[in-house]
Every structure is written in C-alpha cells, then in structure tokens.
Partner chain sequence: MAIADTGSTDRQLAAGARRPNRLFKNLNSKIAAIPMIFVAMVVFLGGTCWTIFYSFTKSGLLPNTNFVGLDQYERLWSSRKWMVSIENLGIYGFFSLIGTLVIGFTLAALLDRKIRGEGAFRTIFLYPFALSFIVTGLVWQWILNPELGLQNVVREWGWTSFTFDPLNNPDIVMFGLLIAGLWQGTGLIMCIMLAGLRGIDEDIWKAARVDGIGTVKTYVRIIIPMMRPVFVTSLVLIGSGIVKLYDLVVAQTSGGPGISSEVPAKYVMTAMFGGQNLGQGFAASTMMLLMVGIILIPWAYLEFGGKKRG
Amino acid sequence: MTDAMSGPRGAKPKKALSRNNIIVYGTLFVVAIYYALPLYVMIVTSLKGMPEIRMGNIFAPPMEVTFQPWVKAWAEACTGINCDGLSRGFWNSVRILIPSVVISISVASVTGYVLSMWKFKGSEVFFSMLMIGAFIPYQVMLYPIVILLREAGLYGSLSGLVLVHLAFGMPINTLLFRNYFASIPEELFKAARVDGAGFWAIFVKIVMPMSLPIFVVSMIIQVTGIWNDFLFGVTYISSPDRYPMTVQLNNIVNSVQGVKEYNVNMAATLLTGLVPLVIYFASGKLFVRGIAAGAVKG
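Show the structure of the chain whose sequence appears above, on its own, in the form predicted on its own.
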C-alpha cells in the first residue's frame, strides 16, 4: 500500500518537444527543403509558358497551367537531326534496361547463392576478384571495352551496351546476394539436403521465397544505374537513332539552335527520371529491408 501511494517509478518520460528533438527534426526539415526545392522549381517551370518564365519569378506557381512543354519534350523536341522528342530514346532505354536487369539479377543471385552456401575450391579468390571489379572506376575500362566490342562486332549496338551493363553490374549485385543469403540459417539447407533436395530445388523452393527484399534492392540498383547512365550510352552507341533517353536529354538541354526553352528542358528532365522514381516509390519499404539485411551481414 505504501508503494502504491508513493507514485510511479522508473525513468521520467521524455518531452515530445525536447531540445534534442527540436534540433533533430529541425535539421531533417532543412535537409528536406534543400532537396525538395529544386524539384519544386522544375515542376512549376515545366507547367509554365515561356512569357511567364521570362517574368523572372522561378518560385511562383504557374498562373496558367500548360502541358505543352511536356508534349513537346516527349514528341517534338529536336535532338540533332531528329525532332521526335524523347520518345525514341525512351524505347531504346527500355530495350537496354529489361535484358540488362533480368540477366544480371538472375546470374548474380545464383552466383551469390553458390558463394554463400556451396563452397568450392577457389571460391574466396573468385569472390575477391568480383569485389575488386566492383570498385574499378568506369573510366579506366572505357577504351579496352571499345576495342572488345569492336572486335566482337557489337560496337554501336544496343546488344553491346547491354553486355557492358551486365559486366559492371554483376560484382555489386553478387556481393548483395551473397551477404543476404549468408544470413539465412544453415539448418534450412541441411534439412533440405537430408530430404533429398538438390542445388536448384533448394534455390527455387527455399532461397527465393525468403529473398524478395534483396531481389527488390538489386532491381532498384540496376534500374537506377542503367536508366540514368549517360557515360556508357554516349561512348558505346554511335548512331543517334539508338541513343538512350539520357543522351537525348543532354542533346535537348544543350541544343544551341533557337530560343532556350526552359520549360521544355525541365519537362524533359522530369520525364527522364520518372521510371526509376516510380519503381523506387512502389517498392521503397522492401528496398530498405533488403539493403539493411544484405549490406551488413556475411
């Protein structure tokens, strides 16, 4: 009875608006504004006509919303000798993206599975070579790859660019899969082997159903890197008809012909970044789960 009358015990509850919370949330708010402000300017500028843009207030919302800059950026803007906007580059990027993502994830997942669960002689050396490959600067390999693609008859083709993305995306994705699979309890694999399951049965029936987050992480990394790539696209594609979307965006923004249309440039930039943004926002939670599990274990 005496204890009950003495009042509650334990640590005193923290105030919702303590000094530390104000500093943390204030810093996060400033950082959010810093990153969101350029995006806001891009969106409102893309919805304005050129007469309104010339008035000079870049932060003001559009007085009269127009989607003509978006239409022109997609289907009418000139990129060199072609005046069909970003539409041609979009489909080129899709033709590059799909096989690059599917093949790289498929091969990297199996390779990571082998390195984590099915050790073989020289596996650690092989893994070390992959890690070295993950940190080689792209610029060092540009000219040797040009020679290899030329000798193989693939220089200037979309197939050659797909092979380049496969080669550079494999090491980091293999690392992610290997570390994630290493966190799966080994007893599951031993029990499956006792029941007679082989290499592919364990991978398909046990590993893959448990690994959706890391597959999403790998997909987002590959989609973002391949879709936003400019260096490989401008280096290994020789024909303007095969340029990916980022190279066409550069040609639109840096065009020296006619009047500088900032609304069209902003709309073209937003269109180019739309695909990775949609994929990221659609699978953001799985991405966070997968990267937390796959990046710190193994």
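Take the two forms, find the largest set of C-alpha atoms that superpose within 1.5 Å, and that set is the rigid core. Residue numbers count along the first chain shown, from 1. Here the structure is a predicted model, which means the values were calculated and not measured. Compared with the form predicted in complex with its partner chain:
- Shown in the overlay between the two forms, fitted on the rigid core, is a CA shift at residue 27 of 2 Å or greater.
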Given for the second form:
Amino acid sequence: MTDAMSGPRGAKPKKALSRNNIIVYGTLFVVAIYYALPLYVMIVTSLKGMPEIRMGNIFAPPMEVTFQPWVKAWAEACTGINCDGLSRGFWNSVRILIPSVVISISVASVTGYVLSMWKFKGSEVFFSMLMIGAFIPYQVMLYPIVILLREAGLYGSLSGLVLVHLAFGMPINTLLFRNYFASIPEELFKAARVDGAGFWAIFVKIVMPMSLPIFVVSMIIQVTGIWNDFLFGVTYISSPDRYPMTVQLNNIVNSVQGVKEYNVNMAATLLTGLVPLVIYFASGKLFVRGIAAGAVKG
Amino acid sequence: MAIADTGSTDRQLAAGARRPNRLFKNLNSKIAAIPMIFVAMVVFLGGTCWTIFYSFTKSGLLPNTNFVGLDQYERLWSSRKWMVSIENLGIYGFFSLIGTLVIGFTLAALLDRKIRGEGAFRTIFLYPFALSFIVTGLVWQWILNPELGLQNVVREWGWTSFTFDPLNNPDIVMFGLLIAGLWQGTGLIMCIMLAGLRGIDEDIWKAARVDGIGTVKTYVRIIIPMMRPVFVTSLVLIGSGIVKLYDLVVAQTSGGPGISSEVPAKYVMTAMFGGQNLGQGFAASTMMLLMVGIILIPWAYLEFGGKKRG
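Please supply the coordinates for the form predicted in complex with its partner chain, as a counterpart to the form predicted on its own shown previously.
After this comes the whole thing, all chains and molecules, with the earlier chain placed first.
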C-alpha cells in the first residue's frame, strides 16, 4: 500500500536529454550543417578578396570584409562583349517575370474557375491532357515551339519567352485553382445565379475575394519557377543581351577566358538566388503550402 | 470523385439535349477555356506528335520529311555519348531515388518526434528548393573545387591524404552532381513525407506502444506501409525530375570531364541547338518521353485504374 502510494504515478516524465533525444537532435544538427553550409560559403566567399581566397580555407570567415565583388558582379562582370554585369540579366528577368506571372495567374484562375464551376462537355478531357502534358519532358516540345514562335514572329524575343512560360506554368496553376475553387460551397454559386449574376460577375465578386491565399500561393510558385528557369531562357532567347539572369550567371561563371574570380562568381550566384530566397523566407508557411499543393496531385 | 464527375456531365448532357443551341450554352466558359485547350492540344499533344513524327526523318539543320525509318534511333544507340548519358542517368537516378526517399523520410520522421525548433530545421532543410539548379550547381562547383574547396580544407586540418575531387574524376563525377542534387531536392520530399506523417492517426502510435513495439519497428512495419500513397507521389516526383536533369549538369560540370557527366537532356540540347542535328535530337527526346512513360504508366494505372470504385 505505501509502496503503491510512493511509487511514480502517471506517465514517466521525460528527461530533457535522453539517449534518444541526443540522437535525434544530433542527427538534425549535423544534417542542418550540410544544408546551411553552401549558403554560408556563398556569403563568406563573396565578401573576401582574391588573395584571401587563394590562401585556401573556404569555410573561414573573411578577415577583411570587402563589398567590391558585389559591385563588380552587379555592374562590371563580362559575358562576351557586354561588360555591364548581372544587372542586365536582372532587368531582363524582371521584364520576363512580371507579364508572365500576371497573365498566367489570370488565365489559370479563370481556367480553374471553369473547371470547377462551369464544366462543359469535354472540359475534363482537356484538363486531363493538360495534366499529362505536365509530365512530358520539355525537350520533346522545345523544337515545335520554336516553329510556332517563329511563325508568330516572336522567336528570340522576351515576349516569346513569356508565352512559353505561360504555357508551361498552366498545368500546375490550373490544378491549384481548380482544387481550391472546388471547395467553395455550391450553394453560394447557386444563390448568385438565382440573383442573376453571370460568369464574370460570379468570378470577380464572389470567387476572387474568397480565394486570396491561393492567389498568393500561385504567385509564389510562378515567381520562383520563372525566375529559376534556365532551359527556356537559353532556348528561346537568341541574343546574349536579352538573356535572363540565370543564363547570364552561368555564362559569367563558366566562361573559360580570364582568371577565375571566385568572389565575384559567388556574389553573382548569391545575387541570382536572392529573389527566390527573399520570397521563401518572407512567405514562410505559404511556400510550403504551395509546394505541397503542387506535389500532392489527384 | 469519378462518380461525381460523370454525374454532372450526364446532367449537362440532358440539359443540352433539351436546348437546341448546345454550342452556345455556357459560351463564356468555353471562351475562357480556349487557352487551356490550345496549350493541351496544340503545344503539348501537337508538339509531342510532331517531334515523334520527325524523329523518323533525316532532319539536319532544318526539319524535313525525308523518311529514314529507324535510322536516327540506330545512330543514337550506337553513339558512345548517348550510352554514357544513359548510364549516367541510371547511376544518378538510382542513387537519387534511394537517397531522396531515405533522407526525406528520415528527416520527416525526426521532425515528427515533437522536437523543439521544428520550424527552424524545416526552414533550413527546404530553402535550397527555392534556389535554381544553376545556383545549386555553381555553389557546389565551388565547394568541390579540388584546389581551394572542401578537399583542401580537410587536408589542412591534418588529413593530408584525403581525396575527394568528383569534378575532376570521371569515375565519381556523378556523385558530385548527386551531392548537389540531393541538397536541392530532399527538402521537398521531406515536406511531403512530413505532411503524410501528420495525417496518420495518433491512435496507431498508442496501439503500437501498448503492444510494446519499438519506435523504429513501428515506422518500418506500420507507418511506412500506411504511407504508400505518399511514397508513390514522391516516387513520381523524383522520377520525372531525374529524367529532366539538365541545368545542374550544365552549371556544375558542363558535361565534363570529357563526356563523363553527359545526360540525355543535354544530349538532346546539343544535338538540336548546337550540332545542327535535329533528327538525333528528336529521336533522343522521344526516348526521354519513353522513359517517363515507363515510370508514369504503371503509376497512372495504380492511381486511377484502381480508384474506379471511388
């Protein structure tokens, strides 16, 4: 009796540092180093001078911080004959990004709206084909698109590239909007129809205001996707001075001529990665939600 | 899902039959669907058929309809560069698949142990996924630099015989790419796995504990089999990503040293836009399509074929 009273009751309290916990946290920390290391290396390398880099420890923090590599990467680095740095590619990317994102979100949201609330005979078939198309390797469709763009007189131009991004961004974004709109109660839709609202009125006045989060998610996917694109940029832009930032970055860093300036290269790499990184760290949970929504299909 | 769809189409069919002008019913929605129809039919379906069709021709600098049967495919499979590409894709694909699944699941399981700082860890594991393959490739090219990178640092720490120079060594160059690829892509799979783990009923864990089954055993015997759909989704994602492998190679190794890290997607690009050899490019990209089909068709069959009952 006394034994039972003095003995422990309830669940066994967990020790803060049990053997299991040490294993769990230890593993996580080690793995976290592997993931964090490249970002750290990029930052410290871009802040060192070349003599310090040649001394050879890429993990050491800079003894003397210099922002010269950043200035050079942004404004002076050369690709071919152009020596005005990555700023050129940056602005090209911005000029590609803005229309691509705005138009593709508009088109995809309306398409998703059709597929969830205004289905017509065959709409699901087209949608299935669109989704299957998302799995076809891009290489298969590259050349036919060259022909289409050439016929339209847009091959090699930024507008042509925007159209390509519109087409290839369509499956994922349409899916996203369709699934989200499908969760809007049907009664709402019916009530609006009874009140005489038409196709566009329901979309603008009812569906859009209810769906702000999914517009943000779609925007995150599109901005990172288009900014990070390399394949389409290199295929559909014919002249180096219109190359998007990723293509120009690759040309700067992997150019065979001249002495390799690793600090400038890392500053340039970091500059190119900055836009998606800022979006990632600023959007937090919405980014995760976006990729989860994009990944778990069906 | 499938049943609901058929139901609504039936209703629309019935409604359409009553009215004479069926094409104009829902006209706005049909107009709004034009971009989707164009992309699906012209770009995706049309483009694919076009490429397959022209892969049987002798197209060189420009596409032509000079049919040569399977010549392009014969040349393709007797080209050493293509064979190296396929072999590389096999090595990369195998290790990437296993690595991503194991690392992704392990990290998700560790994060699911109700630990402190979960958000911080998740943020660190996932940020590489926001970066492009070009950025990924260039960073790892620098870290793996044989003279000034990781190898040099470890040697300075005292392990003077340490050798790890994948970017200079044709035998292990694919593993240099693999390190970068895993760094970029595992965060995504971890996120998907974590979502799957969170969807598992807490009672399962309680029941396992009552029966005295250990944590690891519970994961292997109970949780993983329950997460089959999540694993299948991951598999499809990783698989279709592997076939697309291109940017990373261009940025990190440019296919070198020599041709030791060539991949099929790069072969296609070189043939089409570098070598004025369109026919080879078309044949090679058709083979890529075939590979994706081999991954995808069994999945589509399992996913949609078996779900007919709803």
